[in-house]
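Okay, so here's just one chain, in structure tokens, the form predicted on its own.
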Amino acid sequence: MGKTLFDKIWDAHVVTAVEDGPTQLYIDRHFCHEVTSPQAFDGLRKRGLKVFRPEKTTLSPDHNIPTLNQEKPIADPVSKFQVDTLTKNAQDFGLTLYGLGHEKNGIIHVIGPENGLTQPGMTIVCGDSHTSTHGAFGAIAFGIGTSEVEMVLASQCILQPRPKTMRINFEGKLQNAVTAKDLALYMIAELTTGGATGYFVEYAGEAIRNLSMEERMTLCNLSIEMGARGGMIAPDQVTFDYVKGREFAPKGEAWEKALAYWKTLKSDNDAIFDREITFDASAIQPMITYGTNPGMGMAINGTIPTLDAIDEASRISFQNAMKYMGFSAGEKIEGKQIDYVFLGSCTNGRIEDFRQFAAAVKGKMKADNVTAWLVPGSWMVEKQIKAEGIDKILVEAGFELRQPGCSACLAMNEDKVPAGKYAVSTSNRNFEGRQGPGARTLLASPLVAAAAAVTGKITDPRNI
């Protein structure tokens, strides 16, 4: 019987396997940020341990950093303490740090791929659930807890139960204005936020093959939002073209050797998955969420489900979500006024996202009732924005570019949406209070966000 892509990479990284227990898995690349790593480093100090393979770990602050005036000391004492602690840990343990002000600083899941640290066939971990982003390269990438961060720092290995495998096929061509974000929101709405629990998902099909590398990262990023351990896409020419020439990518003979291996990284024709699902990609429309988890999504021109369409066990949480959001079952939300727009995060803070947003707002003006936070995922993205003149398009349309960071994704910094205000956000989660206490988040693509930004209301991007 053939092997899945997941099986091939997992099996190549097994150090030992406990019968009816976890696998000791070797980790190729470890990313750390300021929020989930401090206790791990303290654990090493208490045990008198060094980092086993420091060249395999890369650090960058992203969650707590401000997106204005980064050249000044961080004003918030908690944020400053966490960022300063990351700097000290990098110094004490001899680790590579892309700190505040460094040209490579940015969201950890943006800077890994753009610098060539993320490569096909790798095992990649970080103390952050959206580590699944890196699976877009044909890698096994997943988030880990703080105790596991310590385990990887100490041994470059981790104990993990082997997940089941799932393949999700998106067949057909995408409609106009439908993006990878819409594929993801559609998929989570169909499967629910627990529909892939216990699985590692491989995405396949015509629509997936036609996605750019950055769109693939968006899709894999959101795998975790349906309960999956991670998501991955088999590497192909799109992948190879993206990786080639990046700073930490293999060069010369090493490139040719790596490429030969990477071309073997695909599921065999006779591979059997524990579960397989197929969606008609051509039927998917621009999506938006209406509730308080990423699975509460619908076509932007659709209607919120009625109570009788909701599973009986979920009705109370549905009604609570409607109360929190200020919506009613069975109503349309297209045309409703919004207050904030956020473009950014590890989900949609890459250069292609800014290209899409700029193309949609070019020649138009930001609505007066909208506060817009446009936040690049890294300084490299910011550099590309300026090199391509995207910043000029945005300024002419009444927008302001902020400095890189996680920003309004998770309200751990100064970019918080006020209570009761509606934010159309390109981030990954819309939980109660996720973007600020009482904030009301509607997840959407950069195109839907752009349409909302210039009209001041929830608008189908196909109508602008």
Given for the second form:
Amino acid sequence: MGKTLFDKIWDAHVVTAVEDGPTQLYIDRHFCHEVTSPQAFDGLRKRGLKVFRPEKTTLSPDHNIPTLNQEKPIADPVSKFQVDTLTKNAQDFGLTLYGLGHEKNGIIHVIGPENGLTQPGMTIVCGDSHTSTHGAFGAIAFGIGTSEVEMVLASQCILQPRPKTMRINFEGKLQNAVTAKDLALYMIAELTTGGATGYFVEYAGEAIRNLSMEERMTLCNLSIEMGARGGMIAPDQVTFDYVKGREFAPKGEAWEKALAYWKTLKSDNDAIFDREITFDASAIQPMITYGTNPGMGMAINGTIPTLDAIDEASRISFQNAMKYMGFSAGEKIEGKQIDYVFLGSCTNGRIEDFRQFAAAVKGKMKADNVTAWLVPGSWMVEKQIKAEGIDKILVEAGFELRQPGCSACLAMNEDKVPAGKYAVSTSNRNFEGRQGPGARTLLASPLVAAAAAVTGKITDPRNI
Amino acid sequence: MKICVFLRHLRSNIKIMEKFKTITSTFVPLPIENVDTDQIIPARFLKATTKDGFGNNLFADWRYDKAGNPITDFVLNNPTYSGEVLVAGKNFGSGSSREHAAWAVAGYGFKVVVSSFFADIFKGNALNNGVLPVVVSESFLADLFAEVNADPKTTVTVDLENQTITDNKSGKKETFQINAYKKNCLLNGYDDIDFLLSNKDKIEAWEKNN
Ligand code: SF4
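Alternate state requested, the form predicted in complex with its partner chain (shown: the form predicted on its own):
Starting with the chain above, the whole complex follows.
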């Protein structure tokens, strides 16, 4: 029997396996940010251990950092302490840090790929669930807890039970104004937020092969929102072209060798997945969420489900969500007024997202009732935005660019949506309070966000 | 490698966790589905650099109002319900990988979380902090909610050695799954790092071959 892409990479990284227990897996690349790592470094100190392979770990603060005046000290003393602790840990343990003000600083899942640290065939972990993003390159990438961060620092290994495998095929071509974000929101709505729990997902099919690298990252990023351990896409010419020439990508002879190996990284024709699902990509519409988990999504021109369409056991949660969002079962949400727009995050904070947003708002004006936060995922994205003149288009349309970071995706810094206000957000979670206590989040693509930003209402991007 | 072999590898001087013993306890019901990690511990509490104190902010936004006063109808503020066991609706712990969620659950004093379904990362984080996630059937879960509603003094017994949970009201018993490795870690209070480092030669051998 043939092997899946997942099997090939997993098997190549097994150090040893415990009978009726987890596998000890070797980790090629480890990323750390300031929120989930301090207790792990403390653990090393308590045990008197060093970092086992310091060159394989890269650090960048992203969650707590302000998106204005980054050159000044962070105002919130608790945030400042956490960011300073990351710096101290980098120094004490001899690790590479792209700290605040560094030209490579940014959201960890944006800077890994853009510096060529993320490569096909790797095992990649980070104390962050959206590590699934890196699977877009044909890597096994997944989020871990702080105890596991400590394991990786101490041994460059992790103990993991082998997940089951699932393949999701998207056949057909995407319609106009339908993006990878819409594919993902559609899939999560179909499968629910727990629908892929226990599985590692491979995305395949015509619509996937046609996605750019940025779009593939958006899709894999959201794998975790349906409970999957991770998501991955077999590397192809699109992948190789993206990786080639980046700072940490192999060069010269090493590149040729790597490329030959990477070309073998695809599921064999006779590989069997534990579960296989096929969607018709051509039927997918621009999507938006109406509730308080990413599975509560619908076509933007559709209606919220009626109560009798909801499973009996889920009705309390559904009604709580309606109350929190200020919506009613069965209603349309297109045309409703909104207050905030957030373009950014590790889901949609890359250069292509800014290109799309700018193209959609070009020649129009930001609606007066909207506060818009446009936050690049990294300083490299910011630099590219300026190099392409995208910033000028945005300014002419009444928008301003903020400085890179996680920002309103989880509102650990100042960028909090006030209670009761509606935010159309390109991020990944619409949980209660995610963008600030009482904030009401509607997840959508950069195009839907752009349409909302210029009309002040929930608007189908095909109508502007 | 066999379990008995690796246990011998573990140095006995590092016992990070307490040993897990059989528990009989009343329980706190939380009959809500999809309780995500942002509800278990909201992001603004993630700025700490130690593992302490998270129990005070477990379910903070459901537990306290804006002024910081307890919201009386939330179950943790209702003295009728108490115990070392939290019984929650389907798909508990979805969302972020923050181990702070497990620290909050453990810090509050829960030793077991019962649900019909758990998100993967939360499950792993809980186990790494001595909190046992117990997966029961939908009907077992529904019975527990109904019984505790009628009588808050209803108890469950969780026996890790035999991998069983008993509803002491109805006498119904279910077995639950846990891999032998993690079970041994919990029963003995071991954590994983010693085990990983005991394989240092294997790690270096892997590196040489790749
Ligand atoms: S952008 Fe949001 S989801 Fe991504 S790493 Fe930052 S906080 Fe997490």
